[in-house]
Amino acid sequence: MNIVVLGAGAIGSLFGALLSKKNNVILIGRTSHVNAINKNGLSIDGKTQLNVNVSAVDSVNSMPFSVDLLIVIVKSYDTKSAIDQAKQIIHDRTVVLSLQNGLDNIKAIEHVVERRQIIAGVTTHGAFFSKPGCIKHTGVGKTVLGELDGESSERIKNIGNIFNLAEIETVVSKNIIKEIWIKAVINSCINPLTAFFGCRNGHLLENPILEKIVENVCEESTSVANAYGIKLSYQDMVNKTKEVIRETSENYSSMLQSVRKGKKTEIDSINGALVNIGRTYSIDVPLNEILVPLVKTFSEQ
């Protein structure tokens, strides 16, 4: 399969790089992290040892190839502008999956790409920048794949075995949207408390005051989706919630390693796009109202 990947920060080269074993792959990136792939190749230590020569550029210009699959993996404040500069590469059977972070990136891509080709994903792996052309593989995760109404059809089939035979292990969901709700919810605990308080997604268990945050923001976020229609369970999410902390208990999130990067955050697009539902429903939301200001001190907004 020829497969773009749109956005090749940590998880993103991490993809691209299983996916290029038996695919054609080629990583749009930041031009340092390009130019150290092009000369050295992409090198990927920790839960995965890997080096490969995979295909990077900079920017979206001509494709060598038609493209099948374009992967979406940017951060979710640049879906927008991305997607519309990938607009020229994508045609008719172009299927776009968004596997990113956020409860708004579908609405962004729909702007620009037909519905009927969009997919969605999410995935718990955790990885991190070494330095260009570097990735840490820190945390083995799931990655779920699904159609947007939920059809299982031949096409997310396909693509579900092609991750799963390189090594990314991942299943095909009938309800997409409410495992992207389920993702956010559990990032919308994670993320930024861990940001805020400036330690690794284990401490949150450690000390009894944050468990005791974790659980009441977990149970306003559901709250909130309920609220929209996603049906989901209090005490699962609590227990879905501090079974990924254990599970990644040595990772700093995502949205921990931007602030330390003096770098712009997701916050708008979990926390902040749950205040926003919230108050259409009428459902209160003090704590994610509390957080999205907290963190925004912290970060480049």
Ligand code: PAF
The other form holds:
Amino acid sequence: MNIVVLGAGAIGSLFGALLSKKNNVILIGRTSHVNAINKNGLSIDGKTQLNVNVSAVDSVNSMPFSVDLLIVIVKSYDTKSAIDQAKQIIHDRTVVLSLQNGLDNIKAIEHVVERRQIIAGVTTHGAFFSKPGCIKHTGVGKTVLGELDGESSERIKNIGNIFNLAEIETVVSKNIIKEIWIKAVINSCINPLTAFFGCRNGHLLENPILEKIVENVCEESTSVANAYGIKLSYQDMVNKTKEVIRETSENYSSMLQSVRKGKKTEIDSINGALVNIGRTYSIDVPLNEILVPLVKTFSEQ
Ligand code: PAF
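Switch over from the form predicted alone to the form predicted together with the ligand, please.
First the chain shown before, then all remaining chains and molecules of the complex.
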């Protein structure tokens, strides 16, 4: 399969490296990372040990192949501009996979790409940039993919197989929108708290006060999901959130990584989106409301 990874951050590079073993892959990323990959290959260490010679470019230009799968894995605040630039390499049969955090990515992609071409996914892998050209895989997670309308189509099964063959453990869901919400609820608890307190994910369960805040944020975010029509049980969501915290206990969350790099965070697409949807349905979300500006005091706006 001809695959372009739009957003060679830590997880995008990890997936691109794994997929490149059996597919034609081109990574689109930042110039320093791209230059290092083109010079020395892409190195993954930690949970995965790999050095691959994969093609990388720093801007969307004409591709040497017709793109079958475009994996959009940029930060949520960059989705609109990234997909606008990628428009030139998307043809009628290109499948566009949003594999991102947050609740507003599909809407942004739909401005440019027909909904029938869009699929979505979530992943709980953890990784970070060690230096340009080198990624550390810190947590082996699971990946869920699905058609937006829940259909078990041939193309979604095929893409699921390609991921599994690349050793990216993947299942296909008949309700990917629910999976995106589940991930957003989990992220709403872990990401801003780790970003604010500057701690690894695991610390949230080592401190009873932080654990209680996790539970309370989870309750608010789950109420918003339910009001929106995504039926989630609070107890399930707390259990799932704590499970992800335990499985990724050594990780620095993506939001903390952004804060440490002095970059913008995805707070608006996660807790900010929950606050806005909560308001529409008159659900009180005071913790989510305070977490948004608190994280912004640390990061680029
Ligand atoms: O955004 C993140 O960092 C990840 O989604 C997760 C699962 C919280 C692990 O760090």
